[in-house]
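As a starting point, one isolated chain is supplied in structure tokens, in the form predicted on its own.
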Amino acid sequence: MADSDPQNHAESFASNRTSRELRPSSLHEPRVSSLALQLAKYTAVGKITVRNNLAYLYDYLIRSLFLLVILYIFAQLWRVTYEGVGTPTISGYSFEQLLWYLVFAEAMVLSSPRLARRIEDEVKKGDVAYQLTRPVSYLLFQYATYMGEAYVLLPVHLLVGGVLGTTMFGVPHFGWGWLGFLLVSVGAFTINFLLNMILALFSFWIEETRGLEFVYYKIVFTLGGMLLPLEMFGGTIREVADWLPFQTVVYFPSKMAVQFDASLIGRMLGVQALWAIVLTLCLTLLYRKGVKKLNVNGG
């Protein structure tokens, strides 16, 4: 239905805006800045995406049950490891903190929509040709829908993963860690969107980008801190990870949740902002080149 389609809603928003601008009476209405209108338009896209995804909440809960299996296996492996080492902490993490770290890390990755598949399908079917001609920014539209979907899936995965953590250790007391996690998660999802969108735009040239996405998430699995907190790597791997953007996607929000440190949150947000600027410039340049080279299939 048109009302539930973010793209159609954005078009309607733009059309209504144009109609208002053409009415003589609008000359006497207070002017609203262009930036505010743009913000309102893409906020509306995000809200509709949230509403659409909430309709499938039950399906998301069922699908995320597999997360319990993954976390249970990790829990058993790390229980044996801690018992073997014989110390209450490893690299500064207790067994309880480590398990909750994995809950947040898995939730961040599983809540991230798979853009490469979506854009690749749009190019193959020819749908991208219609979207590029609509009165909305293609990149901002994708960002609004990405964030809307991610923030519906995130609480679902935290709830499912939290069942195991709460069963083993009781209700967690993260205190300010929850606020730190929410703040850093915005930058984490933004950078993950930018990296995924850069990979997805390669479908404008080569169409098949799922292999690139597969490799990307394997890098996030290791250098991003999804498998282990980066403190546990140490040495050269840790130094390399510190210079790459992948740590901002998983390691930053997960660490802030289980080991909140007010002195670190400013640095994390600053690093995320820096990477967001660099990746936005790369994405914009790639998009402009890609649109000129795009070959569309389909009717």
The other form holds:
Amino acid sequence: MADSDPQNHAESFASNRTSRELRPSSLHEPRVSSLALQLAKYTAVGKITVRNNLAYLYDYLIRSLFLLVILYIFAQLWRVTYEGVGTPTISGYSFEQLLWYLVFAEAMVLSSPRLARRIEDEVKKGDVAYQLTRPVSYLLFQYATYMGEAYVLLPVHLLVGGVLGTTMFGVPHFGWGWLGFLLVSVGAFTINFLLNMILALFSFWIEETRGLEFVYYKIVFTLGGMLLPLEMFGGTIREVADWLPFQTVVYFPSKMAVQFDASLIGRMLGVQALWAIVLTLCLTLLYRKGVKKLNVNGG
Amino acid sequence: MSTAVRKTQNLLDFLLTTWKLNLAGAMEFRLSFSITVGTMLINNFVWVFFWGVYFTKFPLVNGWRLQDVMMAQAVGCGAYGVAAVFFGNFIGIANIVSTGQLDTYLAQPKPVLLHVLVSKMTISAIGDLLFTFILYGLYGNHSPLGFAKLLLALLVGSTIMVFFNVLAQSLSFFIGNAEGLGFQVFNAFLTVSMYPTDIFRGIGKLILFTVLPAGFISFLPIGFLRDWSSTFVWTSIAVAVGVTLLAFWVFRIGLKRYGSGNMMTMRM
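Right, and the form predicted together with its partner chain of this protein, after the form predicted on its own?
Time for the whole complex; same chain goes first.
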């Protein structure tokens, strides 16, 4: 793309226009902080995404039926395993807790929008040029859209997965676990967004990023704790997983749902916050470099 | 040379030429080809990781050892690999029928179902085939007999995989667009074909050996490779032949109901 950032032009144009047009009336209206305005802007983007996605709710429901097959297979495997071991818990999880853990873990991964393929398509088709010239921050716009979509899909997947869990064990009583899950899920989706956005931005250089996303999710499946809670891992693998951000995406929220621990939730949120800061810095730097490098064809 | 022999020879020439051209087309973009195959290998190694962690804690799962489960992965992936590399359209028939693209095949002097099946090669599935032989190298029986058994297991497994899915995809002839349904059936079939059959009980197990015959693939590592149970070997071969004949028959009936579309298509 050109030397100067078009988004800056667009934002300064928008702010000039706003200041010219709104100044007289602003004398009579209560002052609204610019932060509140920014927040309202991106909340509106999130709301629109939610509304758009709600239109396809039935479609999502049908498509997520495959989740039932996966969970049914895992239920059979772990039932046999618990019977074979003969103890009520394995690595601190009862059979019921483990199955519900898998329901939450699968739901978290399936509800995460696939950013890389979306942005890769936008770059290939040239649509990204329109996105960059909007009077909104490209990254925050993507974040608001991501969160909006994730929180429409999450209840759908929890509902579908929950059908199996409820059939096998009855209605779950997680108590504070629901709130814990909800809180930690915000950090989890945020970190997943940041990691995915970093991968997606590589499309500004190399165009093909689906392969990277594919490999990324394989790491989430394993070291992130989607297939197995991290307690099941032996020494070194567990230590490696503890030092990586992937556990914050799946393991943290799923664990918090089925084994709520008030003393642990603060630590989990703290670790998520640290990763969010580090990854936001990386993402911002990468975006600044990438947007100068971007060469858009078509559109 | 009798007519039947000449026809068979022509058919084999046609298949070989199609596969050669499919591969040549895929190899045109070497880097993309390598990345696609490589990512599929990585995908499959996720399951090696899962089972590796599992078997460090639990030595057996209902009589299945690590080697058996790994060979179940090898045979399941291999059956899919053979199906998707050589008969890549086995999960694309519903789309071809419902969009009217079958016209192109009907106009050509070749067996329609076979022609449709071989017209596509799924490149990523080459990674699945490679994965099969890597797992065989690590966990399989390396004697000539062991290798012959693996090849036979792949033949039986892929035949069931292809023609059971042809049956599911052929629903498009009868109920309209069965693309979504066909995809769900395929996903379920492929997933269960790679897990130890003995974790399933009751109705689940009954389904695996009847309406969704993935059990005849997932049990191959035990009944075929490890223990060579004559009953299972002959039953699975009979199922493979039966499903194939049924698929050709149902496809033939479906063709009679097929209403051509008006979409213009061209095969390059």
